[in-house]
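Just one chain is shown here, as structure tokens, and it is the form predicted alone.
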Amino acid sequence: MFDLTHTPDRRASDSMKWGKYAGRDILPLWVADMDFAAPPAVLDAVQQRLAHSVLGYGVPQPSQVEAVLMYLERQYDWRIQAEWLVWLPGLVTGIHVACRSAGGGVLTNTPVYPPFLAAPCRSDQALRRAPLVCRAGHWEMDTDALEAALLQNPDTKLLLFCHPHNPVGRCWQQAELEWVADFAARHHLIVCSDEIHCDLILDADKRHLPFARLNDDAAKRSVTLMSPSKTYNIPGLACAFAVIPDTELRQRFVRVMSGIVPHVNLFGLVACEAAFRDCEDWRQALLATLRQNRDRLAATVAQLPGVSMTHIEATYLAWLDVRQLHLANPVAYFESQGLGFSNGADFGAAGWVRLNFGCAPELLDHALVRLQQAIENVTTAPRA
């Protein structure tokens, strides 16, 4: 029913993504923005919005907010309450909310997304670090690194969790969900969970479980944030929420928001409503062409000196280990190469590097028979 092997052309668009390498032939693999048209009834739920004519300022709808609450239920069997809810314009400033708000020291694991690591320091917040750990190819939490990082610093008041994990992909299960619950019960620890790749679990045998879902303790310290915007590839639109079911954290997580904060674009909370109503056939769709480009690459992978990448169980982000190349600046190399990745250093692990393969299978390929030949020309290449 979708076409997903062939893709808008975004190069003479306003695209962040494509637009960093404007008038360079360097395929833009980086920044975590698919290159998929939104899904249909998004754009029809956006066009008929958009054909009452009049732009002002919106608030959230029963209908939306019903959306939202069915869509819980359905996918992962979480009830929540309306007044759980408190809608963002992004998922970012939900990370920054809840480090503002914490009232003390933040602690997290790495490699991860940026701004985990960004958050904390602009708001003047001790930032702790617990590496996650490679054993068998199979990424893990640390247990013992995340107590010794909060002996460091014992005012430590939120644990920022990613879930989906970005950018290593894993899919978290219940007994690790279980262990950090239970860390942060010891430790009477917030804990902000990032979910915003939750619907994009690509093993079949997987499943998102909510960190808020374990229990009612896990719940009460929990702020959840999610968005429609990576599985729809709507992130220009602005909207995310929130999930906050303890009323004291929800009203502290609310004033820190109150005169910085701006409101949920319009038409955010039209297409968030579509998507999560009317697009699950689409969302099968897109998870088939994920899971297809995901395979190809790690195939491509295996086969190159130098590189490795574990198998990514959630999310269109490949995690790529470049440290045996010996390259001074990756970013730099890749590019000279036309390919422009993410640098891993930006997530807390220099020598990595982050592939998007939320692209079109033609794009993706052409882009593997690059990444070939620049690993051939590694030997020959000077190293910039």
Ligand SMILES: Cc1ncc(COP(=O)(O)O)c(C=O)c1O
The other form holds:
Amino acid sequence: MFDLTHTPDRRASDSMKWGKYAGRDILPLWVADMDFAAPPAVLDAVQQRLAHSVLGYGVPQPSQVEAVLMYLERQYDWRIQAEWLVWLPGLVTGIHVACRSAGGGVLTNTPVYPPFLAAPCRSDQALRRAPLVCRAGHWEMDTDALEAALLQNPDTKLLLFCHPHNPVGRCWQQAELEWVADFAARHHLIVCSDEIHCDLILDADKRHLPFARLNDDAAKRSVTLMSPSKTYNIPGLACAFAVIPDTELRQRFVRVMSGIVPHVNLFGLVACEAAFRDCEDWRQALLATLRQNRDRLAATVAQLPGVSMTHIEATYLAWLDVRQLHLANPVAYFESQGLGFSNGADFGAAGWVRLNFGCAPELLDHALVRLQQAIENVTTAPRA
Ligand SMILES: Cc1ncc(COP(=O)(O)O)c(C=O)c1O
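Structure of the form predicted in complex with this ligand, please, following the form predicted alone?
Full complex below, order starting with the chain above.
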């Protein structure tokens, strides 16, 4: 019904992802932006809005708010009130605002999406890291490390939580979330839960559970950040939102935003409504394509010496451990082999790279051939 095998040519477009390697034979598999066209219902809605021809300041319309409320209820059985919604032009903005409104140190699990590491310092707050652990090929939170970080830094006020997790691809399960909720309650933490990848659960036996949906106390201390941008591939439309049930916490958040954070552009709002209301079939087709891409990637990596990856439960991002290759500069090496990856060092883990498989199957196959060749050629590369 939807053709996700052919993707538009982005080479001569304004794409950040493709522009990085313009004029070079390097397949861009880095920034979290997929190569698929946006869903037809989203494109129709944006075109209809454009046809109106007046592009003045907009305000979120009741139907747009309703679409978000209905979506959260349908997908997660999460009933929120309209006034809990705070519209944002992006999640990174929300992460920074959360750090600025927390009034104390910030704790996060590493490796993690780079703005989690940058936002606390930019907000004049200390950053504390608790590394995730990989046990028997499965990434987990290290509860001892989280407790120790709090014992050493009792002034910590905010946990920046990535759920599902970029880059390790975990869809955190209820027992894990309950542990986090209990931990946050014992240490009086606000939990800023970045759930931008929540509609990209690839494993059929797993479901996303919003952190705030766990219980009343979790809801009260939560700032949940969400957006249609990753799932429906519309990050360029800059539309996101925070759900903040607690009035005082929400007011603090909105005060920090005031005069600095711009309103969401009207095409973003229109696209959000269409994505959440009319695109479930498209999302299912997308998930099927991503699952196949993930499985082909995993099968190839399993055959390669010196590279490994854990099972990706969610997201279209694979986290590759290339430490055994002993490369002086993994990203530069793979670029020399025609592959553009994200640098693990930016996520707090040198020796790793992140591969974005949100692309046409054919492009991924091309990348997998290059990856096999790159591993064969590795003996000639500069070693760490
Ligand atoms: C976990 C996570 N949060 C936030 C973002 C970016 O959000 P935005 O483009 O809305 O600022 C990304 C993009 O890759 C992400 O992976």
